[in-house]
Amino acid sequence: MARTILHVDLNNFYASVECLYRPELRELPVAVTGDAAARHGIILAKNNLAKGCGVKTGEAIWQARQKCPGLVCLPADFRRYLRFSRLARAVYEDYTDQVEAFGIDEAWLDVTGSARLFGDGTAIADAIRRRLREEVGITASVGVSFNKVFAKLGSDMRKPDATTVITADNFRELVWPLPAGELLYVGRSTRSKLANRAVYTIGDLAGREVKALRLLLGVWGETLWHFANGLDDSPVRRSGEEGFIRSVGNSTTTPRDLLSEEDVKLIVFVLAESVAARLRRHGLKCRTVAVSVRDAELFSFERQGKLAAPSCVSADIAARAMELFREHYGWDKPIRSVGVRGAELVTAGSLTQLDMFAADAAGREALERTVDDLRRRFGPYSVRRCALLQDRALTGFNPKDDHVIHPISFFR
């Protein structure tokens, strides 16, 4: 039998959100922003009448503004888009329980065994529209074909506020004209090698041996030859189904280019203690942590190391991901941003070799325990490290609340 898929893709997010609190923007173009102060400048989201200007996704703010003189930018509000989201997903929950979101503001849905109820998949993603514009105050484009992939590409032909309808019978006739870089996880590297054996759209891709694309892509071409060619058969996530969570970490962009390894001690400590409370809160420890870091320059690199046993404290965590920022950053460049992730996770009860001879891991974390305590009565600025104060600025951040969110992998 075949599936019914649809994929929900609410039309510049952000910036229609923005637009509801404040309609007298309405008719301006508007873009949603990074803070310039602690340079993350960055456009975030647009309008339409932005994106008629030539503003795009992640260019500079002031780029945007040399495009756009009269363009509007609002500071990122993550809570209120994170109450919109919701409110989404409720009004989709009320089709499936089968709802898997794609980040904040998109999600698929199967609807394979609802169409005796609320009508075949156009009926439904017209529905859906219908209530979102009626009921949540925002738009939406939806694709509507028998697999994920298909169903993704549909939601991005046409915007705003459309269904866009991928069956077996037509996808050779829309889908194969497409240039290859519009397939899910075809990036700009991908992108450049199939050009380089003269695959230009998703048809050439589709027409080539799929031996040829393992040699260029290895296990990755496969996977897209079998997209190209609608053979996707991955299942939509019922509600409420989590994936196993496998690493847990935190980035910065800093609000200055760090200097000295002393500057990177103190981010990487604010960065291990957010990635360690996170990791106390779902009852899980880390084997494995990696450091990843981008100079001024933009060039990055990430590196990760064994610990000695499976924890869930700051300092073992930092004091690691420090012994790895040495052994692999030179110092040519100033650095601009520096992330920390705590990977190979277990549970926090799972049994585990002690060593007679080292400080008091229960202690630690009884007292890491503490503070987070504190800090949940008393807000996150509560209780903080003596060598963090020394350069306020540098380090008053709270990543767990400032960060950005993004879409989740689909292959989860």
Second form
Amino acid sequence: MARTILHVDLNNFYASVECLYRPELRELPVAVTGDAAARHGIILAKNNLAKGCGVKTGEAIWQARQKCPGLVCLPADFRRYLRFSRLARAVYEDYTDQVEAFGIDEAWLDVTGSARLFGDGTAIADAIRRRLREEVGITASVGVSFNKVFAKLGSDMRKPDATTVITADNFRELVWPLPAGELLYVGRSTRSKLANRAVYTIGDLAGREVKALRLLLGVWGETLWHFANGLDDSPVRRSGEEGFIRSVGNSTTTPRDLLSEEDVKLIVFVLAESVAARLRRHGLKCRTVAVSVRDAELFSFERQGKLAAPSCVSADIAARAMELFREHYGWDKPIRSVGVRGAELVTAGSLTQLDMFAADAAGREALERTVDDLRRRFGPYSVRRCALLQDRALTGFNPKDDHVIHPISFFR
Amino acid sequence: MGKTFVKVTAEHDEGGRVRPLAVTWTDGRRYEVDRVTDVRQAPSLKGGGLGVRYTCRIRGKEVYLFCDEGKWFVER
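Could you drop in the structure for the form predicted in complex with its partner chain? We only have the form predicted on its own so far.
Full complex below, order starting with the chain above.
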């Protein structure tokens, strides 16, 4: 049976929320930016007036100001955006329990089973748009289709505040003329590979031999071919159903360049604590630790190595990350950004080989769980490593809770 | 265009419902809320913000009173 899938995309989400709170800015070009003092000074979102001046998400504030001299730059308030995201989700959940968030401002809804209650996909899409406008004060574009990929394409077609329907009968006219880059998971490098083979539109992609695409792009080629032909059958996950986690990681761009191993160690400790706490919360341990480094000239790499035994203790993770770092970084340039990731996850309860001579892992784990508890009750900064107090400007961030915005993959 | 935060006297019943009884303006003048005709979540397009919107009759005039995460305001 054909499904009815909606993809709801909240228009210019951060900027819309800010403009809702500051009506005097509605007629001005507005951008929401990261914290320039902490060197996160890029455009995170912009309203339509700023978009009209050519301001792009991801570019530096000064670049945007050159294109649009009157640009009003506002600092991001993630707490407020999360509140609006929850309110929007509450609206979706009045229509179906199959709501799968894709980042903070997008979601897929499977309303196949709700059609007899609320009307067809278009009716539900229009109702959701009206309610978002009237109850939450923001507008949304909705794509209605028979699979997730086309629903997402539909929501991108007309903005703001519009419903686009892509059916099995009309997708060839609507979708196939679009450039291949519009398709989910066709990024810059895939696009250029495809362009080399004269595949410019989604229709070109759909018309190719699967075998040829497989040769060119590997398994991805096959997946994309299915996407282009409307054969995507991935389900919309139910509310609360968490996807399968492959790795847990955190990274940060530091407020100043890191100049010494001491600096790196502080950051690695903060990140490792967050990674370890998140592993514990999900009842997981990691067998591999990866560390990623980006230097001041934006060259970056990642290296990974195994742990002696699976662990969810921050000291183990941090120690391994530092070993990897020492092995692989030559200090040609100062460092701009560092990330720590735990991969090859196993459930914490699974059987593991014990080490006769190692320190008591259970005791250290209990200690860290106690710290988790204290932090939950008294705040993230209530208990901290003494070393981190050496440079509070550098270590005063909380990767675990500060922002959890795009932790998501389509193929969880 | 704009909003004014005000002091509100309200009744909270056992079911968690809130009914504003009186609004105290910034200069200290107090206005009884004669009737609440509508309660819904809505954005304040004139004042800016989002919250529970109480449509109140105060001295024969219809006034939108908003509660945005515990802070009350009226549109100007």
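The structure presented is a predicted model; accordingly, all values stated were derived computationally and were not measured. Numbering follows the first chain given and starts at 1. Think of the rigid core as the biggest set of C-alphas that the two forms share within 1.5 Å after superposition.
Examine residue 263 after superposing the rigid core and state whether its CA is displaced by 2 Å or more between the two forms.
-> Yes; that C-alpha moves by at least 2 Å between the two forms.
Does the C-alpha of residue 334 move 2 Å or more between the two forms once the rigid core is lined up?
-> Superposed on the core, residue 334 moves its C-alpha 2 Å or more between the two forms.
For residue 128, is the C-alpha shift between the two forms 2 Å or more after core superposition?
-> No, shifts by less than 2 Å.
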